[in-house]
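Given next, in C-alpha cells, is a single chain: the form predicted on its own.
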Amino acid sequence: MQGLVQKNISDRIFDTCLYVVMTIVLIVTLYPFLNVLAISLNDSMDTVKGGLTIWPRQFTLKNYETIFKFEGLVIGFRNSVIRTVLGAIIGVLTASMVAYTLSRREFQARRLFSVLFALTLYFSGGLIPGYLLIRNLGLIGTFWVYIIPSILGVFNVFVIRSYIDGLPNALQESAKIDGANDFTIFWRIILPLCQPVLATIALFVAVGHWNSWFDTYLYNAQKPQNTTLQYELIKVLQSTQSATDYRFNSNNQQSMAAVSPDSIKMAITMVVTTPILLVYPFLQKYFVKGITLGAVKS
C-alpha cells in the first residue's frame, strides 16, 4: 500500500514536471508568433518605440490597408494560389508515379534510375544554364514557369519510395491474384495506403510554391499578369524601406501616411503565414498516424 502511494506522488511530480516543461514550450512557440501580430495590428509610429509584447498598444488596421492597396497583390496572390495546388497535385502525383515505379522488384533498372535521381540531389547545372535551359523551352515569360521546372522533386520521390517499400507485400499480391494490373494496384492499394506520406509531401510541396519569388523576379519580371505573391510583398517591403513616405496605385497618385518599415514587415510576414497555418490542421492527422497498422496480420 505504502509502495503504492509514493508510487502515485512520483507520477504527481512527473505530471507535473511535465506540463510545467510543454508549458513554458508552448510559451516559447506561440510568443514569437504573437509578437509579429501584435507589431503588424500596431501603429506604425507607436511601433518605432520599442516594447511590444503580445498585444497591440494602439489598435489599428493601417498596416494591412497600406499592403493590400498595392495594384499587383490581387494578381500576386491569385497566381500564388494556383501555383500551389496545382504545384502539389501535380508534383505528389508524379512524384507518387515515380516512386511505385522505383519500388517494384521486377522492374530490372530500378537500381540504375535511383543511382540516376539521386545524383541531381548533389549536383546541379547552376543558375546561368538553367536560366538558359528555361529560355530554349520557352518558358520565360509564361506561367508554366513555375510548374514544368519543378514537376517532380527526387527527395519527394525517395521518401515515398521508402513508403510504399514498408508496406506489406501481400496486398499487391493478393490484389494480383484477383486480377488487378499494376495501374489499378497504384491508384486504387498504394495511393490509399500512402495517405499520411503524401499529406506531408503535399505540404512541403505547397509550402516551397507558395514561398518561392525568385523564379518569379527571373522569368516573370517583365509580365505583370504572371507575378506571385511573394515577389509583390516583396516589392512592398523594398518600398517601404527605402522612404516611409511612398506613392503606389494604378495612377501613383494617393499619397500614403509615414509608415513603419517594422509594421509592414510584420503585416506582409502574417499575410504569407495565414494561408499555411490554415492548411496545416487539415493535414496534421496525416503526421501523427499511419493507416496501414493492422491492415495485415503475418
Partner chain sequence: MESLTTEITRPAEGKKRKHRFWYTMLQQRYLYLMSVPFVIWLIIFSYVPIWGWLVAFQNYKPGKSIFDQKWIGLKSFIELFSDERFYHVLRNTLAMSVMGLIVGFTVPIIFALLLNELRGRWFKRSIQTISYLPHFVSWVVVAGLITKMLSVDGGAVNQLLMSLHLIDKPIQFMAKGEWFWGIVTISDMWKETGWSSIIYIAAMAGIDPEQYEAATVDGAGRFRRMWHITLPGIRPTFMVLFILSIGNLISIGFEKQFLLGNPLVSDYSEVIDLYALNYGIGLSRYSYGTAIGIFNSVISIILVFTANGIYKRVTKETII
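Numbering follows the first chain given and starts at 1. By rigid core we mean the largest C-alpha set that fits within 1.5 Å across both forms. The structure presented is a predicted model; accordingly, all values stated were derived computationally and were not measured. First, how it differs from the form predicted in complex with its partner chain.
- For residue 71, a C-alpha deviation of 2 angstroms or more is recorded between the two forms after rigid-core alignment.
- After superposing the rigid core, the C-alpha of residue 39 moves by 2 Å or more between the two forms.
- Taking 2 Å as the criterion, residue 267 counts as shifted between the two forms: its C-alpha moves by at least this amount when the rigid core is aligned.
May I ask for the structure of the form predicted in complex with its partner chain now, the form predicted on its own having been displayed?
A single chain, with no partners or molecules, comes next.
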C-alpha cells in the first residue's frame, strides 16, 4: 500500500516536471515570433525605449506603411509570390508526370530512366560546376534561374510513384479499353486520384521556393528587378548601423526618418514570415503523411 502511494507521488512529480519543461519549450519557440510581431506593430519612437515583450505598447501600422513604400521590397514580394506559385505548379505537374511514366510496368525505358533519376539522389556536381553550368546556359541575371534548374524534384518523383503504385489498377485498365491514350489517363485519372500526395508536395515545394535566397544572392544580386523577398530581408538585416544603409529607392525621405531601423527590420521579418504561418495549418495536416510516404519509399 505504501509502495503504491510513493509511486503515485514520484509519478506526479515527474508529470509536473514534464509539464514545466514542455511549457518552457513552448515559450522558447513562440517568444521570438511574438516579440518581433509586437515590435513591428509598435510605434518606433516608443520601441527605442526598450522593454517590449509580446504586446505592443503604442499600436501603429506605420512601420508596415513605410516598408511598402520601398520599391525593392515590393518588387521582391512580387517576384517571391510569382516564383512560389509558378514553381509549385510546375513542380507538381512535372514530378507527377514523370512518376506516372515510371510507374507503368510495361514502359520500355522505365528501368533506365528510374536508374538515371535515382542516381542523382546520391551525388551532385557541387557548387562551382553548378554555377558554371548556369552561367554557360545564360541564366544568370534572369528570373528563369529560379524556375528552370528546379523544374522537378527527383525525390518528389519517387514519393509520387510509390503513391501511384498503391492505386487500384482497374481504372487505368478500363480507360485503356475505352481507347484513352496515356496522357489522357494521366490527366483524367491519375492526377485527380493523387490529390492528397500532390497537395503535400505542392506545399513543400512552395515553402522551399518562398524560403530560398541563395539563388538570388548568387545569380541575381546585380539585378534589382529580379530580387526576392528573402534576399531583401538579408540586405536589411545585414545593414547593422541603420536602415538608411540599405538603399530603399524610396522617394519618401520623411517617412524614413520617422521610423527606426529596428522597427523596419521587424516589420519586414513579419512580412516574410506571415505567408508561412498562413499555410502552416495545411502543411501541418499533410506533412506527417508526406514523411511516412518518404519512409516507405526508402
